[in-house]
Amino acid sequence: MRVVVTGGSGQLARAIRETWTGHEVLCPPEAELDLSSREAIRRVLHEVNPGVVINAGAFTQVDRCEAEEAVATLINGTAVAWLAETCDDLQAKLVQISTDYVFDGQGTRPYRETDPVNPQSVYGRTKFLGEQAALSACNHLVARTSWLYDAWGKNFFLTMVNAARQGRALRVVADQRGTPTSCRALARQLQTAIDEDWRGLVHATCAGETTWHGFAAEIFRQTGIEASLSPCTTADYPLPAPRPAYSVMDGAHRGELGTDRMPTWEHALVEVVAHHRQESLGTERP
């Protein structure tokens, strides 16, 4: 099957390219498949005629969204409606990647797909608009995920590793709980969802939960990097956009839809660390 992934230069798009088998995966450059242009979306998708469109493109700079709400609404909301209408024209499935930020973070047990949403930030509100637009497509799957990272791109894992290697003292938030999810783990689950024709809304994070501080500590344990790491609170570093204090999502529905391939977050990290170590060794060779 021919699959188009938006956000072609992003970390999830790369994971899909590297892990998917048995499909023709195309990741057009953002300048070509421009989510801010209905005409570009329609032109590119009609030319390629995919069976599946995975919308991994988004305005994900959470704090910038607070100051640039119109742009966030266009990319995270309106563009998804354009993708949905075009997918319907082509009889293609639309897979929308969404976020834990649609919840208010006040929960005390993992969020289920049936729980009410209550986004507290512009990013969360615009991503929820995207969910609603995707659900209007005749053939759709909305996959909520959280705390994405991998051995490439810009993410918490690489920020921690690079900062520690530079000898910087690190204070990391210890009062926000969620689930780190590697892009490659999500990518594999998405292929299974496509192959098994999942539909509707599903939570797609790794299993388990931790804090950002706990995630950092496990990164340094697995990499063997000695780091000066201490906990802090969200209040110690106020930011324009509120962060969910609790954003763990329940994954039981995956097993009801088909094959649940999501590993624990600690196990997913093992693979990312091994990849990063291998790439680092390759870079260091004369």
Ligand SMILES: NC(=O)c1ccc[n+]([C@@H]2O[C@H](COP(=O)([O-])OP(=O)(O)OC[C@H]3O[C@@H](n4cnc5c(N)ncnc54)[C@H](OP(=O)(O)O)[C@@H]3O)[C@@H](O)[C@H]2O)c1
Contents of the next structure:
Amino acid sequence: MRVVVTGGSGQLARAIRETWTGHEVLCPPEAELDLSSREAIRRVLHEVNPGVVINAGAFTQVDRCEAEEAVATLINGTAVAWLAETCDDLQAKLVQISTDYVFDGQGTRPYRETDPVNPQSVYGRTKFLGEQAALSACNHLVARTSWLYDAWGKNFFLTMVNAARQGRALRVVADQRGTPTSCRALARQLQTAIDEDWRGLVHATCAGETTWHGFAAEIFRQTGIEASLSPCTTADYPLPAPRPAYSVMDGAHRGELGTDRMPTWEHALVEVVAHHRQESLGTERP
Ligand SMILES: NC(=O)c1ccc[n+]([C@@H]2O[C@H](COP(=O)([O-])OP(=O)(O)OC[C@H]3O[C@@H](n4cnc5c(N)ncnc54)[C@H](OP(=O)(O)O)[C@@H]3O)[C@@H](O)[C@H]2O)c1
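Which structure goes with the form predicted together with this ligand, now that we have seen the form predicted alone?
Next comes the full complex, this chain leading.
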């Protein structure tokens, strides 16, 4: 099957390109497929004629979204409607990647797909618009995920590793609970979802839960990097966009749709740490 992944220079797109087997995976970057242009979406997708479009492109800088709501709405919401109409023309499946930020974070047990959403930020609201637009496509899958990271890209894992290596003292929030999800683990689950023709809305995070502080501690334990790490609260570091205090998602529906391949978050981290070591060796070689 020919698969187009939007946002081709992002971390999830790269993980899909590197892990998928048996499919022709094309990952056009923004310069080749600009989601803010309906004309570009229609032209590129009609030229390529994919069987599946995975929308991994998004305005992901959650704090910038607060100040740039029109752009966030265009890229995270309106563009998905254009993808949906074009996928329908081509009889292609649309896979929309969504987020835990659609929830308000006041939950006390893992969120199910049937739970009401209540986004608190511009990013969350515009990603919810994207979900609604994707649900209008004849053949769609909306996969909500959280706390994405990998051995490259812009993410919490690399921020922690790089800051600790520079000898910086790290204070990390210990009052937000969620689930770190490696892009590679999600990418493999997405391939299974395509191969098994999953449809509808599904939560797709790694298993288990922790806080950002707990995640940082496990990163340093697994990498063996010595770090000066201490906990702080969300209130200690006010940011423009509110974060959900609790955003753990229930994964039971995956098992109802087919093969649940998501590992525990600690297990997924082992693979990313190994990749990070390889990448570091590559850059350190003379
Ligand atoms: N990161 C997380 O923790 C997280 C959590 C839950 C859900 N998600 C969702 O998961 C998906 C993948 O996220 P990610 O972590 O891989 O994000 P990422 O690394 O920031 O990748 C997103 C990509 O979208 C691109 N993009 C921005 N504007 C675009 C436009 N107008 N046209 C085409 N591409 C555009 C970005 O390009 P530039 O780099 O040039 O800006 C970037 O390469 C997104 O839908 C995101 O909302 C992410």
